[in-house]
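Read the single chain below, which is given as structure tokens and is the form predicted on its own.
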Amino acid sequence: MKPTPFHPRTSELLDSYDWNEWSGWLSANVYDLNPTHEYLAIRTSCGVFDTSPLYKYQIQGRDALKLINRVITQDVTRYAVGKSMYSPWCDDKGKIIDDGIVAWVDDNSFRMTTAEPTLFWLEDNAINLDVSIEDITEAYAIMAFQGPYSREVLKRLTKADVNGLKYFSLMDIELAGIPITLSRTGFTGDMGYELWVEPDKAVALWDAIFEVGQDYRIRPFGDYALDIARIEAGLLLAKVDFNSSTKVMYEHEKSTPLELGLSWAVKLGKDYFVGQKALIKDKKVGLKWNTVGLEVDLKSLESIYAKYGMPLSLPYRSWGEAVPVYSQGKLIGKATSGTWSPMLKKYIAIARIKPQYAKLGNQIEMEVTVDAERHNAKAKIVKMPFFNPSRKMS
């Protein structure tokens, strides 16, 4: 596995030495032995996450806009230069391949970040178009700088109008004299930014951020803390909450963006995009699944543990395996990820269930296992995101 440009600093701070592999790169799971402190930095101060392993593509040329609008479900023409947008993209059957952020850099240039390699698919859709597609994954390091005090740190390092940078917008600035692209985006559901920097300047950027950030109790955070935050924010994770249609064999393993609750990012009325006809048909026929939030009843869960003479046990970190969900003993779907929320003091989960059971407030059950025995804990369907602070967009 390759070290990212920030590795000289992340490796020094990783007391747990708990790494994972992310697209061939080393990525930190947790810096301390418990992710709670890192999570709290995201929610109460500010934290840094190394996002460099994301695949990054530069799409430019006379037909760049046409290509982007062909492959994603969003309508790029609703946006403007200097804006970013979240979007899924689908195969011909309307099944989600991946999702990511598309940034409109200038008139004929876009940047796309993806979790899975997407170059060949973009090239297949670019046939007969005047456009170039370049893999720039190793040309930039990315630092996700998240938390309610992230803006205050940035303001002390630049003369640029950071206050004026709106949600999902980007601009080129100098931070502590280092040229970067600053993007008002992130995967935590909180106030935050993503900083694009050339690899040879990554360590200097890290040092500048941390020097000022010490006044705000800055911390690096890893995948475990990020996963708690993104579940609270109702953000879906590939390979956990959905599968790429290119990575699985069977139809029941695939999902459409509509089934995943992403209809707001699917503009069926725009000009042609890949999977459009299939999605229009699915919407008319009716969806097979709805994606919802669950809140597990703690008294119900406590009573299950009490049968064993055990105190209530809650997950100190998130989980991401399929867990059956029932209504009056009947299987109606599955929870795909869940966590104890330290901020909300609730046990929450993201689930995919049959539409007739998906009404807000409905009482259902989620399976729990204690000492190899399975039980059903009470839960109710709630609105997502679970946590949605106003500062996220301010």
The other form holds:
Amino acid sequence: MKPTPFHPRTSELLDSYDWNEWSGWLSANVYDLNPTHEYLAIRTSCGVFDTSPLYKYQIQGRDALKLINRVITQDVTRYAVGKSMYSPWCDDKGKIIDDGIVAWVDDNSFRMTTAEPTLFWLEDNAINLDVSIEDITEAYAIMAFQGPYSREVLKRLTKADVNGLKYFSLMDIELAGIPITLSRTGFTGDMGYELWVEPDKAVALWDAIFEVGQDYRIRPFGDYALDIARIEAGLLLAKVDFNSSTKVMYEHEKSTPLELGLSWAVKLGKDYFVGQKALIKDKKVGLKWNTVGLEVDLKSLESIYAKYGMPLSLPYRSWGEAVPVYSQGKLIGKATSGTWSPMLKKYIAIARIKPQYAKLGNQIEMEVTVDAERHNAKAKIVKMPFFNPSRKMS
Amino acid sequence: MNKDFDVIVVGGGHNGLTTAAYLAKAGKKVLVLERRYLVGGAAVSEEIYPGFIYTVCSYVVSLLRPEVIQELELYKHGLHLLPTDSGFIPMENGDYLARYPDHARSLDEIRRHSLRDADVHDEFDNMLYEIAFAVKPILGYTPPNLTNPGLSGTQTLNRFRKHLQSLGKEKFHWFTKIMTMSVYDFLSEWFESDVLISSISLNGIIGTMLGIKSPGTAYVLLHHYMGELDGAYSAWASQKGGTGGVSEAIASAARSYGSEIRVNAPVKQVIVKNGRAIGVALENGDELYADIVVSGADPYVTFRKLVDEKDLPTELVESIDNFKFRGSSGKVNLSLDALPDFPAMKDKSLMQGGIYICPSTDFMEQAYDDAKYDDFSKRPFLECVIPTAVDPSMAPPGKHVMSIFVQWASYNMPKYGDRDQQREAFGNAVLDTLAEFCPNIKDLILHQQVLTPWDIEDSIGLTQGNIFGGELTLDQLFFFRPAIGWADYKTPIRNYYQCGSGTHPGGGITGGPGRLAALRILKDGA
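Shown: the form predicted on its own; wanted: the form predicted together with its partner chain:
In what comes next, the whole complex appears, and the chain from above leads the way.
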């Protein structure tokens, strides 16, 4: 596995020896054995996550906008230079391939981050278009700098108008003398930024942020903490909450963005995009699945443990192996990820269920296993995001 | 007499607010009257020195009842608990004992002091955990009246018996020991490392005028373990912005249900007519009338100050006069220019947890000995927390606040002169002791606030400055809290109830008394 440009610092701080593999790169699960502290940095002070392994593409040329608009489900024409957008993209059958952030950096220039390699797909769709597509994955390191104090730290390191940078906007600035692209985006559902920097300046950027960040109890955070935060934020994770249609073999393993609750990011009325027809039809016929938030009833869960003479036990680390969801004993779908929310003091989960059961407040059941025996704990359908502080967009 | 409210709660401490929230949620028209300019009682955050926020008195949250968090939806109202799950105990020889959030690492650390103790540690934990699990449900019961338990009281006693029977023979044996022994003797049956015993024993003496070798203190340890059982909800944690945030969250919940809360509204007396409470008289002369009056104050204030002796049976007056308040702890709050330096602390992440000055069992017992005779400990036991190590919002960037809980100090310490002189001498002893383990502390201090038990009484209103509204000893718990026959939140005065920490399940930021009192009032058909 390869070290990212931040590796000299991340490896120094990683007391746990707990790395995982992310697209061939070393990525931290947790730095100091207790993810809760890292999670709390995201929610109460500020934290840094090394997101360098994301695939990155630069799309340039006269038809760059045309290509992007053909591939993604969002309508790029509603945006402008200096803005970025979240969007899924689909295959011809309207099944989701991947999702990511598209940033409009200059008149004829876009940057795209994706979870899966996407060069082939972009080139495939660029036939007859005047556009160049470049894989810039290794040309930049990205640091996600998230948390309510992230802005205060940045403001002390630059003269640029950090306050003026709106949610889902970006600008090129100098931070502590280092040229970076500052983007007001993130995967935590909190106030936060993503910083693009050239690899040879990554360590210097890290050091500058951590030096000032000390005053605000900055921490590096890993996957475990990020996963708790992103579930609270109701953000779906590829390979966990959905599969890429190009990576699985059977239809039932695939989903449309509408089934995933992403209809707000699917502009069916815009010019042609891949999967448009299929999605319009799907919507007309009616969705097979709805994606909903679940809140597990703690009293019900407690009573299951009580049968074993055990106190209530909760998932302090998020889980991502799907479990069945029932309505009065009848199978209606699956919960794809879940966690104890330290912020809300609730056990929350993201689930995909049949639409007729998806009404807010509906009582259903989720399978839990105690001592290798199966039980159904009561749960109810709740609104997502579970946690949505006003500072996220302020 | 026209009533102004259905219920008036006297005292806006966190339990008074909890009672108000539950009653308002049930549709009652509720008014809370608080003497000070802010709600919270002993759970308040105040900016005493500009830019620095102190958790003036209580500083950790561990026993906040999960059902209170859930039922009042406190997270919606700003409850935000930050775990403080590490511990650091510097020793006199320059060594230290640490507890980490990671279990394996903590065992490694104990192993450094005693291989044997590390081996037995998990067994000890399980034993205590199991006993706590069996006993814990009593925290959620209304204590039955032993002399006349009635049907529901008999049911409660029966449930309690069942819980205890579930322990099995061996655990029951430990249970009887824990109910009777001193925390030092109890721990010595398990462990050999002196600093380990010292560090666990402190849970047996907090808030009591007892030493680690005084019988009965082992139980207090169990009481603290019950808090850990609900770890998911509350563990040992500090509230973001200080413990005042917990009170604010409960107050916000109460308001959201329609309760009114008035600050700067000291109550002089509960108005009693024909053996029935009908309202309150404020110090400004106003009178307010309600069907029910609830006192969130401690038992002494509830029975001996707010109402007239002639309205109470003599036995109760005697019981309350004999109820032990005995303030035993003080508090020092510091504004610091930078993080203090403990030379023994190798891993600086330990700054985020508790720092305990209890280097040996002799140190602990000696500290208690000093204080027995209207005095304070010359080298007191200190529990230091630096909330800004996790929550930067409580001080300007780069600066810190430190909360130091101190034991022991007496309510009366005339040998040092007047109250100001007593406070100064006490504050000096605290800082001198801390400086033995943290040499640069005095250079960093920008501002300090020192509270003796007398100051706690004076500012918060807790009798003799007892932080639990009455000591948490076996003879003052459950059926006995605050007096036998009157542990079910009622009083001999009709429509006059009690809901403070001086009732079951008692002290600390639990919300338990507040909730159970509200349920009792509703059950009585208010």
